[in-house]
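What follows is a single chain, given as structure tokens, in the form predicted alone.
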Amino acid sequence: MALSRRARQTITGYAFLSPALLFYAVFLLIPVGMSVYISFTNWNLLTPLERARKVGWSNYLYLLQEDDMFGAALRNTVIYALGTVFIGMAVALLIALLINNARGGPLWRFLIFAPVVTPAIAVGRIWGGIYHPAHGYLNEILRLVGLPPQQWLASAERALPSIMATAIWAGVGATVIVLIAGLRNVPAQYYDAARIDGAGPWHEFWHVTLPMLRPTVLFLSVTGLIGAWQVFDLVYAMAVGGTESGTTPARAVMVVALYLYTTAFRNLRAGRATAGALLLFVIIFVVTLILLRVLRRGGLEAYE
């Protein structure tokens, strides 16, 4: 039976799309489907998956109701994500405003951006030395001003804030570059209109600069939080593999990605770790939707 012209065009269209559809099926749909399936089993990575016993929702219920360490990891991850993204963005905005029209701008941008291209493991090692309780530069400075040295990475109260400070230092350069691009896209006539109305520098910043930067803030918030929720390497380098004292309290620095790694590859509970990963995905998805809802209007659109 001869196909109609429309049917032949449809088949041809799907034939052209087939490489992309196959790519997404192999590298997205099948892995996600397998992850969901594994999360309902007690697979231990050592036996074939088909022999794993199905446990229903028990992995999810255990993580949410019984596992105190997962709760601590969630709490630490929330603190880390909010702190590094929003405090880092405030610091980056201040730097961007200072160097935007300053002399030697390219040099300042290079110096600020340099830590971004440094591998996280190297950053962790460097700052692990700076935080060293006996020979670190930070405690040397404290001794010079007459203050007692601190256990930066071995203290339950200071370990996570110390790692967050390192993360902000390492990532603030990229945020500065994006914010400078956003600042330079603000039309000058808005500032001219504000000055005609008698606005001072603070009012210009609050009523012109910040609203016009809202799309940039949205982009930085979403991408920053997605990355911060998945932090692993810096925490591992500084608190697990890089602390020479070896006394960093696990509960104080445990984040979700580190918990998943420990659960899957050290405790051999791949089903439980996969359930935790899917819970993390749900959290990231919900937070992203909230940010898109809150910051959806701004920039030039807000003035139209």
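Residue numbers count along the first chain shown, from 1. For the two forms, the rigid core is made up of the largest set of C-alpha atoms that agree within 1.5 Å on superposition. The shown structure was predicted, so the numbers you read here are calculated from the model rather than taken from an experiment. What changes on going to the form predicted together with the partner chain:
Positional change of E204 between the two forms reaches 2 Å or more at the C-alpha, relative to the superposed core.
The Cα position of V117 differs by less than 2 Å between the two forms after fitting on the rigid core. Relative to the superposed rigid core, A193 undergoes a CA displacement of at least 2 Å between the two forms.
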Given for the second form:
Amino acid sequence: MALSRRARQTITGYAFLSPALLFYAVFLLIPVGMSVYISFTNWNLLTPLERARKVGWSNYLYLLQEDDMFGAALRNTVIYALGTVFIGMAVALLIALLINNARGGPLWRFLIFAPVVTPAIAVGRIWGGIYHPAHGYLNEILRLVGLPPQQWLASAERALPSIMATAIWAGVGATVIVLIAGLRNVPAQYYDAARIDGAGPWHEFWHVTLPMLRPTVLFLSVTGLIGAWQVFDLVYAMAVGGTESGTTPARAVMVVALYLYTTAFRNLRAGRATAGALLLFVIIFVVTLILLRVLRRGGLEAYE
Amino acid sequence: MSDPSTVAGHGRIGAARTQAGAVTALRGKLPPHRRAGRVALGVVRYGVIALVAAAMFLPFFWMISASLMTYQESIRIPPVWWPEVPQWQHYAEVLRDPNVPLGLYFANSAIVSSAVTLLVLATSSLAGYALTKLHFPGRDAIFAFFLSTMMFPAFLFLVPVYYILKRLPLMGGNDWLGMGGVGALQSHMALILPFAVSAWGIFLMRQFMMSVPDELLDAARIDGASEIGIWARIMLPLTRPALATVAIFTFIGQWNYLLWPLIVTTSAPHLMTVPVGIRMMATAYSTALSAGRLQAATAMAVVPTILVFLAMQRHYIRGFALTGFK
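Since the one above is the form predicted alone, can you give the form predicted together with the partner chain too?
Whole complex next, starting from this chain.
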């Protein structure tokens, strides 16, 4: 009984946290610190890190000024992230409104959810076949409705939008479920009141549903974007290999994560790749902060 | 390291009230043109639902049908929707092929995903307990730190973690200072250890544990129970739904994860997981005649996660709903 209750709780608290903190330190904190150091070297992953030459800001300068592939990767990543998250949100909202309270709920849930749990590499392979210019289903459907066939993944203009469409297909189920939960949290009296005032479905949507969903939509935007800036699996599966559609022009689909993977683990330029990762982090951080400000104004208090 | 599962909040989908009752009550009072409008809306609604359902289902249908086609059928123009004689033997051929050991890939994925899931459950529930039910200085700051790590891109860790794993002491031919040898790189540890902690898992467990009344724990304390005993015998049973949610998300997320296994197993093919294996098969089965086999392999790789999803549907969907809500 020598220790006070408070002291005992402090010791127990840190003891309980210690496994999590230990793993965080070894696989997160130390790596982040190392990343900053590595980004100023020309380390090639193979030699001991201590022997890597320090090169100052040259990795950063190279990425931002000379390497137009990194520039293309940044541009494509921004298009991909904003496009998949916001178009995906609109599609998900439509589906959520359609299937909320619809008959046959479990079947729709299964259908929109099966892609969410399917490995991205399999999704990429499946869609690679569907996009095939000669014997893919997509061009066959175009032919059935009388439209000319198109190049999808092999075209510089259409490759990225095609991958984005697949990403939306693969991820929309997750967004739908969260939105449906949001829809069900709108108090029924609001709808009753709107109907008594003679509001049609359209008015109900604009003046009741959408405002009440705003916090949900903003939350999904923040978490969706954090994930989308880092897209790798799907682009790797659809553009780098494993599709039957032939080769995709690299610059058209190069995203930051793919660029960093290739730079670090294929071309063994770990210093340059790490500098790129830190630049990506700055982008994610700034965009997230901006969105969180909007989110707070949009009613984040509701989450506290 | 990076978290392949999603970010989460906390909520209650179960508290959904039915909107249907209100609609039925009002339906009788609607003027006739309004009622006709609602019927038309219903027709359009189920029409669009059918279209969406077809769009979600068609790719899977194609995956199955392509796995059953002969090469000649798979390249026919216009495309064939279903093979004349299904070639089921593609599945058996893939399973028997010693060059692409699908069984090994499945075993590796099962080992890695299960181990990560168990570790995440342990670290998350312990941390969650400390962050909600114990009071000590620095608690809120540590929680804020956990949350903020969700923003770090995976690539900030990949290169250093590769280096750290190589230097982990007393593993893979290392001495106690971790010099020399391959460290943890050539074992399952390389795929497991970096994912043992999940900010998302901690967040979800914490939110869920907040709803457990303190009085229950105080009563146990008065009876002389230790904190670890309370955690094991009171907290874990009470938070089973949250544990199930974290487990399913972690398991499926790990099973499907490509990037890190791709990096680690380049130099250790015996550790390849299912997603990396499919990638390898795309090379091994690149000849035209084995296209059906590649499709069969892809179809088989999809089965486990779909089965886990079907079996745990309620928890899984609840978990997703939790990700958006208080």
